[in-house]
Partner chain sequence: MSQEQAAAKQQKRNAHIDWQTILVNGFLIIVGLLFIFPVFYALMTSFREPGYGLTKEIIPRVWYFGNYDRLFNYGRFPRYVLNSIINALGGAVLTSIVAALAGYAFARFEFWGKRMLMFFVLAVMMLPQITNLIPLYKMASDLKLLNTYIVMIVILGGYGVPLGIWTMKGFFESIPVALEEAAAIDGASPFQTLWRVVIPISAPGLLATFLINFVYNWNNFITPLFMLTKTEMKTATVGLYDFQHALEGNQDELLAAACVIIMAPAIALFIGLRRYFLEGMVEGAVKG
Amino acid sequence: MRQKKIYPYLLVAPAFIVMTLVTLYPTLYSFYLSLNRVRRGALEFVGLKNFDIILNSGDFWESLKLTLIFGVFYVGVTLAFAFVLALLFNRGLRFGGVYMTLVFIPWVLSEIVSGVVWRWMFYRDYGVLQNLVGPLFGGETLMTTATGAMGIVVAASVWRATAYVMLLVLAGLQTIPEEVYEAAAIDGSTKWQAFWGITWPLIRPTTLVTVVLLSIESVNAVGMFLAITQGGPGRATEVLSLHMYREALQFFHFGYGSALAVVMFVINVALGAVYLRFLQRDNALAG
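Output only this chain's structure, taking the form predicted on its own.
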């Protein structure tokens, strides 16, 4: 009897050990490094000095502002496109499987590959999209302007993430029984009223999860920025994750970079806490 109780834990143990090694240990070690600085090849304990430097650093606040700007546009535009596609696929499209495959091609590609492709498309002399949209901006090379570079990264990130978000929203839509819409139609409800009265309330928890996942992803986004702009022009697209990457892996400020990682960890935890708060409120209202 005792062996039967232990057996499930033994099955889970290998995965739990691997997850601990690849997530918990690096996280704890980052906390440890954030309280130190590397000097002459050795760690020197400095306490909270790295965090004090961060809070008084103009580069940090500028990176945080850029992260917020990127996150707002990335989450908003991705969610909008994903909702439209999910509603279309939920209605049933002819050759829907073909369209679904085409939509998912960007998600299959890695961030670096996608970013390099987008960077090529906005090269000044032979970039396909640069030659197409450049005249709308007075012939200016978009990659060389702060707004243009950020816009390109947002567009590339939305292009890649839309399929994944659409799948989440579509899964939520398909859990809604068709009988509910039929009953609403019998009561004289229009499609618009059915959306706001039935679809949106039932899809809101899924939407909330999606928003939180996208928000966390926007805070940690680094691949697209490295592949497309490398933080340029100047530091116009050096978001918080890229700022941390440069400090730790390019300038070898491991203590300061780890402190930045801890700040990002706190932001991610705060986003998760907001999600749990809204989820508890929705459950309370449903009850």
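In this text, rigid core is short for the largest set of C-alphas that superpose within 1.5 Å between two forms. Positions refer to the first chain, counted from 1. As the structure is a computational prediction, the values presented were derived from the model and not from experiment. First, how it differs from the form predicted together with the partner chain.
- Core-superposed comparison between the two forms: CA of G41 displaced by 2 Å or more.
- Residue displacement note: V266 has its CA displaced by under 2 Å between the two forms (rigid core superposed).
Having gone through the form predicted on its own, I am curious about the other one (the form predicted together with the partner chain); can you provide its structure?
Coming up is the bare chain, nothing alongside it.
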């Protein structure tokens, strides 16, 4: 009998060892590093000094603001696109599979590949999208303006994320039985009324979870920024994650970088707590 009791623990042990090694321990270690100054690999304890510097740093607040701006547009536009596509796919189209494959391709591309191509598309004089969209903004080279550069990163990020979010919304939509709509149609309600009266309340939980997941992603997004703008022009797109990345990797400020990571971590935990709240309300953990 004793053997049977240990068995499940033996099965979960490797997973928990690996997760501790690459996630839990590093997270705790980053807390510790954030209280130090790291010089040539040697630690010097400085207490909360790094956080003091962060909170009084204009660069930090600017990067936080940029993260927020990016997040609002990224989450909003992705969700809007995903909803429209999911509602269309939910009609059970004959070639749905083909369209699904097409919109999913960006999702399987690396951020750096996406970045290289999106930079080309907005290249001065030659860029396809630059020539298409540029005239709407007075012919400026969009990559060289603060708003334009941020807009390009938002567009590229939305392009990559839409399909995945669409899939989540679609899965939510498909749990709604057809009969409900038929009953509503018999009652004489319009499609618009049916959407707000039936569809929306039923997929609201999925939507809220998706919003939180996308928000978390937007805080941690760094690949697209690095691949497309590298924070430029100037520092116009140096979001918090990129700010941390540069402090750590380019300037080797490991202590200060870790303190920035802790700040990001706190934002993540706050959003993550909201996410777990939603899940618990749906009682997903009970299963």
